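Shown next as structure tokens: one chain only, the form predicted on its own.
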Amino acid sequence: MRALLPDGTTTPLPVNRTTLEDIFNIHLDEDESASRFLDSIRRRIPKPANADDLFLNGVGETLADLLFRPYTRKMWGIEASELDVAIGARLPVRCNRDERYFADSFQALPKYGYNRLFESMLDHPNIKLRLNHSFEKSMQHHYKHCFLCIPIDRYFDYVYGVLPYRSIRFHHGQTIHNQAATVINFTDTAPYTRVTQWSLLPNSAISGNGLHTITKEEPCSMEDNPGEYYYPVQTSESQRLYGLYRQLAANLLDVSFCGRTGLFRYIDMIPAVTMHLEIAERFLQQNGLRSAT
């Protein structure tokens, strides 16, 4: 992933040694040099209270203004100073030249794509799939337990108020040009946050006419894109509100809330899989269906 700079060039994102060299027009001959330079520009805040504090503590004022604050404002619809510190912590800052978003030793995509992966998971005689079917509480009478990925506040009829989310509009197009990376982030004040060129991903060939399919993402409010929940907006107030709903959920013995909207959490793929396997394992143990592993 790379970020588009004002001069039309791109630089690695997350921030690494190359990013510092590109933006400050310097040469850093080793990781230790990058570390010392970062220390010289960042503002030390021992206990960041919000995402903006974290940006300043990690990369300083110049990079916060250039790469993070405008992006955060359009992505989340609020200032970085209002956003929970955990959101800002998702993006690492490195002193080496590693350009990957994640630093996991093993990273891969499903060999035959996600469609085939989920088709195989659902291909079992004990699994019945119904699409385009909204959840209704009356359905609970037919099952011993329900695992729900619906918004937790909706389940409880918004008794404490509405939990805030941001949505996304996707704009698809085609181009003859190759991007500098699969994903380019727009860190300025333009309406889009990023553009993806799909032919740069494995098993995603260019179209028959030789054009590359691209998708631009435009964040928007839930009012502008009803029902399309993407990002839970985590602030001190929304966390307090979610805590009230979680207390209500704790009294339900036949329901487990899951996913971003059920747990009101911004969850990446690997922790999402791990977390939900743990939810399933806990349910099985509580019902004597499987011993602890």
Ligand SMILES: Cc1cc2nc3c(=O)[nH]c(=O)nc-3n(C[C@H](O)[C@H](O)[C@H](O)COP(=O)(O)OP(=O)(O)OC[C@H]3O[C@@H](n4cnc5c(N)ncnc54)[C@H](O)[C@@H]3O)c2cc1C
Given for the second form:
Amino acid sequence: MRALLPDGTTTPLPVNRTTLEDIFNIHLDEDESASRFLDSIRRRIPKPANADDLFLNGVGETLADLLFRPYTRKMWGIEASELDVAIGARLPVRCNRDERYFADSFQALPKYGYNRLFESMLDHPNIKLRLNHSFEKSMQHHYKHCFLCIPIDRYFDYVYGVLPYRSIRFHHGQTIHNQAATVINFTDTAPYTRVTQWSLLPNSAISGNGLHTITKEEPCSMEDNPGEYYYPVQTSESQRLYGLYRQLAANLLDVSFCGRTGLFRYIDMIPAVTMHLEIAERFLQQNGLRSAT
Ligand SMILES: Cc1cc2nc3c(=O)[nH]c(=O)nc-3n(C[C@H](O)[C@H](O)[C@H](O)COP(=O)(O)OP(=O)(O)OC[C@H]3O[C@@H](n4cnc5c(N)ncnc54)[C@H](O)[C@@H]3O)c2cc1C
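We have the form predicted on its own; now please give the form predicted together with this ligand.
Now the complete complex, all chains and molecules, led by this one.
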């Protein structure tokens, strides 16, 4: 992923050694020099209280202003200083030249795509799949236990109020030009946050007409995109509200809330898989279906 700078050039994002060189117009001959330079521009905040503190502590004022603050404002609809640290904590800062978003040693896309992957996982005699059906509480009578990836506030009829989310409107188009990276972030104040060129992802089909499909993302409120829950807006007030819903959920013995809307938490794919395997394991053990290891 790269970020588009005001002069029309792009630079790696997450911030790495090259980003520091590009933006401050300096040469850093090794990772150690990048680390020393970063230390000289960071504002040390031992206990960051919000996402803005985290930006300042990680990269300092200039980079926070250029790369993170305007982006955060349009992405979340509020200032970084109002956002929980968990949001900013997702962005790594590196002193090497690794340009990947995630640092995992093994990163891959399924050879035959995600549809085939999930179809194969669900192809089991004990699994019945029913798509395009909204959950209704009356369904609970048919099952010993329900794992619900639905908005927790909706389940409880919003008794304590509505938990806040940001949504995204996707704008698809075509271009003849290859962009500088699969994903380019727009750090300016224009409405879009990023653009993806799909043909640059591994295993992607390339069309014969020389045109590349691109998708721009425009963050918006839930009112502008009803039902499309994407990013839980974590603030101290929304966490307090979620805590109340969790207390209600603790009294339900036949329901487990999961997923980002059930847990009111932004979850990347890998933690999503790990976390739900743990939820399943705990359920099996608590119900005597598997002995503790
Ligand atoms: C724009 C965007 C980009 C992302 N990019 C990345 C990325 O690059 N890398 C990464 O690791 N993660 C990424 N993520 C996060 C990733 O998508 C999530 O980790 C993952 O989708 C979480 O899965 P989930 O089951 O919690 O929620 P979801 O995928 O939202 O699944 C919940 C499902 O429940 C259904 N549902 C909701 N309410 C009801 C109801 N009442 N009745 C029946 N069904 C219902 C929904 O339709 C949905 O299908 C991205 C997320 C977004 C929004």
